[in-house]
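A single chain, nothing else alongside it, follows as structure tokens in the form predicted alone.
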Amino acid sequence: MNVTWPVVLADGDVVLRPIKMRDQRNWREVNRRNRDWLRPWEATIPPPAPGGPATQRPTFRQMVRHLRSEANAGRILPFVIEYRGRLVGQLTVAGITWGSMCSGHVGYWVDRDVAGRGVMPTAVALAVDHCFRTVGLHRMEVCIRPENVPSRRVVEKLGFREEGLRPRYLHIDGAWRDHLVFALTVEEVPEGLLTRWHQARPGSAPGTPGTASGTAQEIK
């Protein structure tokens, strides 16, 4: 197993770096401003079974401790997204599975103020390239509610393949919701997903700001 962690991934103005305890104030502020925009797409905790224990949403510190523990165990890669030096969202590669599968899935959210600037496709491309080229995964998935048009645009721009519907897949916004499955395997992007994105992005050209090849730096 070769999960390189912690690591910083960067391309132009977009940076993925490990989430930290000191991100709490900025993370909460971005999340608060985007509450109404994010609520329809955020995972929620289903009601407990009759007689079962109630489960509460974790605090920020509990979330970070859990993500760090899972990252150290090689099961997850938790990032915050920075754009021009400001925290604007979160991206997590979760469900990392080895053996005969070698796969993971990507979940993300971003500040509405920077939506439409190519931040999220760049972040997803950076994460997927890292998983394929450094971590050694073979397949990456993104599962999205059919109604979530902005998130669907991200994977469509990157050329993810739509595979079908998973009925009542996740508990979102208070109910079990259907999700569409989008996927890529490493053979489908031999040039790298970031390169594909730069080639497809309107107005991009090699050597211009924000279109340089992504770089990764391992944190010791």
Ligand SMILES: CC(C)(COP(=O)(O)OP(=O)(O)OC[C@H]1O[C@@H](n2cnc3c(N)ncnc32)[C@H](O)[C@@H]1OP(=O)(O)O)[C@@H](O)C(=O)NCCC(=O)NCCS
Second form
Amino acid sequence: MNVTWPVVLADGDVVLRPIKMRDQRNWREVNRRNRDWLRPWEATIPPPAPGGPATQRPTFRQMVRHLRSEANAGRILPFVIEYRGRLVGQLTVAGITWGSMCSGHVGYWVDRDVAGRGVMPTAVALAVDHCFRTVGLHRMEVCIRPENVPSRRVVEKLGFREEGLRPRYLHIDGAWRDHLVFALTVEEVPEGLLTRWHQARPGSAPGTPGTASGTAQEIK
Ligand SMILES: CC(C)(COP(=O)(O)OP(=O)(O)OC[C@H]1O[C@@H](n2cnc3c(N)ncnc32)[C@H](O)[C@@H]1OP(=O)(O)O)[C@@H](O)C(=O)NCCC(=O)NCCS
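Could the form predicted in complex with the named molecule be shown next, to go alongside the form predicted alone?
The complete assembly is shown below, putting the previous chain first.
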């Protein structure tokens, strides 16, 4: 039985579940409303080499097909984030590498309407605990543009370690952008990241009635 994927991870009002084709309408609606909010942080495709084929942004269906085939190959965990039952964002664990490395990196965004409520720290904590405890990865990484203060706060609040700068690391918003690297290895969070987040968060109680804290369900 494969318990690593597909799974649903939940803590209180925040649920991570696999992205589906039928998310198209809600996903596009959230993206349309948040275009300006997301643009400065969104990955873009560099111009093709002279004479090379033109590259276009994938459609939603192409994106989901790609994510699902990568998930089936064990290289990606592509989640959407629900908050109080509504699709509000995306979290993807990508670049999963085994062998001597056993690592992955996390990318994410959330609807501006729910920003500032701790949705993303909860989502990242759920995903990292799943990767460490169930998938069996050893190291998790988040790469963030230095000017992205809200995203840096997410990893700071969770206690990620800052490792340094990767110059011109990713093509974001139309240009090659520097990124700061933040990482954790499993030894650094023996109590689990969600537990750490609940302990650090002022006035926080784990989960809410009716939803167990940090639960994982297998999807048939
Ligand atoms: C970065 C992001 C995922 C944070 O998610 P979140 O669920 O709002 O996270 P938090 O609730 O912990 O808030 C993080 C910080 O955002 C800022 N913030 C709070 N409310 C905000 C609001 N209404 N609007 C904008 N920023 C806000 C604060 O600096 C906060 O830090 P604090 O808790 O120390 O005050 C979200 O801002 C986002 O999706 N931004 C656009 C896409 C993006 O940057 N993706 C990450 C690329 S690396």
